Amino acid sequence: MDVNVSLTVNGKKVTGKAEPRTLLVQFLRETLGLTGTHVGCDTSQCGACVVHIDGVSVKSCTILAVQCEGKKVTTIEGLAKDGKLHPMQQAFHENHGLQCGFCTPGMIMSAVDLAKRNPKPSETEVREWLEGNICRCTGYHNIVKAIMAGAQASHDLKG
């Protein structure tokens, strides 16, 4: 039996129907059509599905949509503002922090949370933070470089 789920996604209040067992990632992709959040493993290991719930990065395959009732969810689609990339998205672009791009939304969402918590992370801190995000294409060097640049750019914007 479907239930109504109401939450704020990327700054907009939304309501959709979902079975009580529907994962947030499924709700975002299938009900709301926000396909930037990826499903990569179905086992909570890859991090491709990371979104922010009330400002904290969470793997959206580990939480039910009904658990997000009344919460604020931000997906990769919600980072850019007025057609301008978020500093972390821009840093990934400028530092070649992606190859196939499948893991990129989750990496960026995780990185934005890290930068919020630690505006000047060391390379070691970035690598430790990314332990829950898997990229099968790169050696992580450019991803780490991009995150450090994006964290600095985000910090510089705040002044």
Second form
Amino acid sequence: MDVNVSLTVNGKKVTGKAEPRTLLVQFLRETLGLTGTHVGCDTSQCGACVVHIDGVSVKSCTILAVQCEGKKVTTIEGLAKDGKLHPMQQAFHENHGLQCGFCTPGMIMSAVDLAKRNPKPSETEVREWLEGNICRCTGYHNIVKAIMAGAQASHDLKG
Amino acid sequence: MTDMSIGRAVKRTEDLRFITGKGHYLDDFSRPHQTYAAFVRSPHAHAEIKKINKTKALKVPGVVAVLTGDELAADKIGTLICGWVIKGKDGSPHKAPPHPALATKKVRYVGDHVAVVIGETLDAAKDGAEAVEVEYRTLPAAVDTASAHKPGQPQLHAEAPNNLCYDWEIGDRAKVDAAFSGAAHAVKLQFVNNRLVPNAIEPRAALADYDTGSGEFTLYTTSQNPHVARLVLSAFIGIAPEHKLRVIAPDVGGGFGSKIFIYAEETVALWAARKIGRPVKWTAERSESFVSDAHGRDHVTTAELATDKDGKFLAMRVNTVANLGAYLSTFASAVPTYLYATLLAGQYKTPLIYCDVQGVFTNTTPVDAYRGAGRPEATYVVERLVEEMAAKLKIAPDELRRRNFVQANEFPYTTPVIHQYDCGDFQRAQREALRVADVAGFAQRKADAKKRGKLRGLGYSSYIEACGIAPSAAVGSLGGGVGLWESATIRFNPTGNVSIHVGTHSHGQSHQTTFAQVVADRLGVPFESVEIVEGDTARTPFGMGTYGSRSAAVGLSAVSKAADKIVEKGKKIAGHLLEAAPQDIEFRDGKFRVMGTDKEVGIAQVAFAAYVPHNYPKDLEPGFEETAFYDPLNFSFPAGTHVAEVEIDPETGTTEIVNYSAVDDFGTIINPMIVEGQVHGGIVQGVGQALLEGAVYDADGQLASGSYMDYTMPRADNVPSFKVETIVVPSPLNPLGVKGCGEAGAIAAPAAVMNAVHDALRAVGVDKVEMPATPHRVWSAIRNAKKKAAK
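The form predicted together with the partner chain, contrasted with the form predicted alone above:
What follows is the entire complex, opening with the chain shown before.
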């Protein structure tokens, strides 16, 4: 039995139908066509589906679409503003923090949240924060570099 | 040279779409009126299928069809194939029992395909799959690698008595035995090379479409080699004639070998799409990936090394039982034979090598090539033996290696196991690695660690790999069923920008950037004006795809050859335009110039003239497009030395990698940033094998490590940052001098890390720990050694 869900996604109010069992990630990908958020596992381990709900990073496979009624969701598609990349996106590019790109949206969304909480994370803090994001390509080396640089750049931007 | 030339760390042009969520991975595609497929998979490792009852499933709302193996067979869809025939010791071909895409009489591993349910929605398909009633008669399972071919084991296939696929050998057994009996020293090791699950983060997927009007199939699939998929699906499986099947592999989220193979799911999706007259989409869930993506490694090995009194290697003798899983996957048979035993010479002048391999069937997921494919297993054999021999002889392990290295002036060097190494400088790579790793300071660091109660160890891995497989005729003579050349078309558009159509496929390797660098460099066109087209059989020349670190060594050689043809034709056009003979024209930096003059014309103008041939050589075809096919002259041989340094907490058994240094020779480097990234990723997959990962089956054949909850993927906090450097000894055998860098890390790292672990544990009397060296295993080994010492 479908129900209507209304929420704000990337700054736009949207309404769509969802089954009560529909996950937020399914709703984003299939109902809204926002395919930048990826599904890499079925046990909430890989982190490819991380989005922000009311500004906090959440694995969108761990929450039902209906639970997001009235909430503000930001996906990877909503991170760049006015055609300008977010400093964390830029940092992933500058530091070769991605190869196949599949885990990248989740990595970046997770990293943006870290940078908000901790503008100057140490290497150890970044590595520990990434507990919930798996990458099979990069060996994490350049992801860690990217996040440290991106956090610094985000901080500098805010002044 | 510009900032975009060969050798520069050009930032990737792929990135923008990936960092903004605009990549096009398989599951992002949809076709109008599409349906969804869910597979009914065997919950048993070994069972007879007594009955499949579709009735309840067909009543589930939204279920469109329920299809089984009998219907697949009735439609004359062929079975899945293995493309490399291995001949055994007695000259007989390997046993390749039928591998139906949907099982008919028997299931042979947990996850084997029993039926497919097609639904209007994914949920309807899944609900339907749960409602299919399958009656099984369970059978005992053969699971254990080492004993699968021994008498009394459950039998998988009537065609393969004793579960033996082949019993193969290389080398002269009698000579090797004689060398051992006369040797001053010998070491013998027995170990397991643990089974791994590839785990590309994008799960496999397929979207199949059949056009009733044209009779054409389109398959979108997560493939590393779309042309090979098309060839196999048409020629062997019989889905459609080759020209009526288009295979598209768009952005693919990692492969590591697992997306080379032609699997049941895409076969069934194509067949079902035609049967129901609608597109069919299937995307694996991770739990399906664990049981259905071909696994890697899984060897049980006994290995021996003999030396003279000074530690000079005399002979090596190896026996391996290789688990092939329940059926032969696409290239499974070659991995533990020609991709493995031919690398047992390593970097050393071991004059005599013998290896025999028993390939066995078990009731487990099929095993095939996974990053490194045979070469990590070979490196592990060689480098563990060398390190143990060094310990036995009380010679420093780096010194023992130097005594046995093939020297820089000894190339080309022919090993006793087929390969001819073209070039290298093993000693220099080792010397640089010792510097980068600060081996000189290790004793002090070890002493400091001891004060903190930690056991510190250092381990080397001086690996060599054979990449860029290989002259097609050589592959054919060894049983390979395909050619292994590569193709490229360079197409100048009339406005001067350039489309490069290649047969390789990038799923993380950054071809869009590196291939454009090579073309910009060779043809003097702006980097930004070069487009790379791959992954679509309708848009590219026939190509063999990307695996085995072949894209640069073979693929870029084809690009380079096509560029030569462009220049050659360009000289004729420029000569005409400049009123000079073609042989008087030189080409440099994008300009054709009459030698010794300032008369010149740019390549874009030449391209325009070729498409608007008003003022043009009479006997020359118009157009500015050239295709080249390149068949390599030999494998390429990347090599290097990796140094791992670990600290073990004896109280918990936890191993921390505190330093990891790599010095590799990949020949010419096109983009150092990308090469380093490849090495980092490979190292962590190797570290995963050494310390974390392992597919575990219970005695009944259930995969106990079937999710990310149970299978330990390397996470960011399991590894440090790495020190990665290169030396450059260009390969003389291909136009760019490249060797390939994609697998080095995964090949070198397991041995480096495990040598470091053994070095650390030697101090407390431990002589052996298997991979993955988990805290429990290390802690138990320490405890057992203490008990033994106390007796």
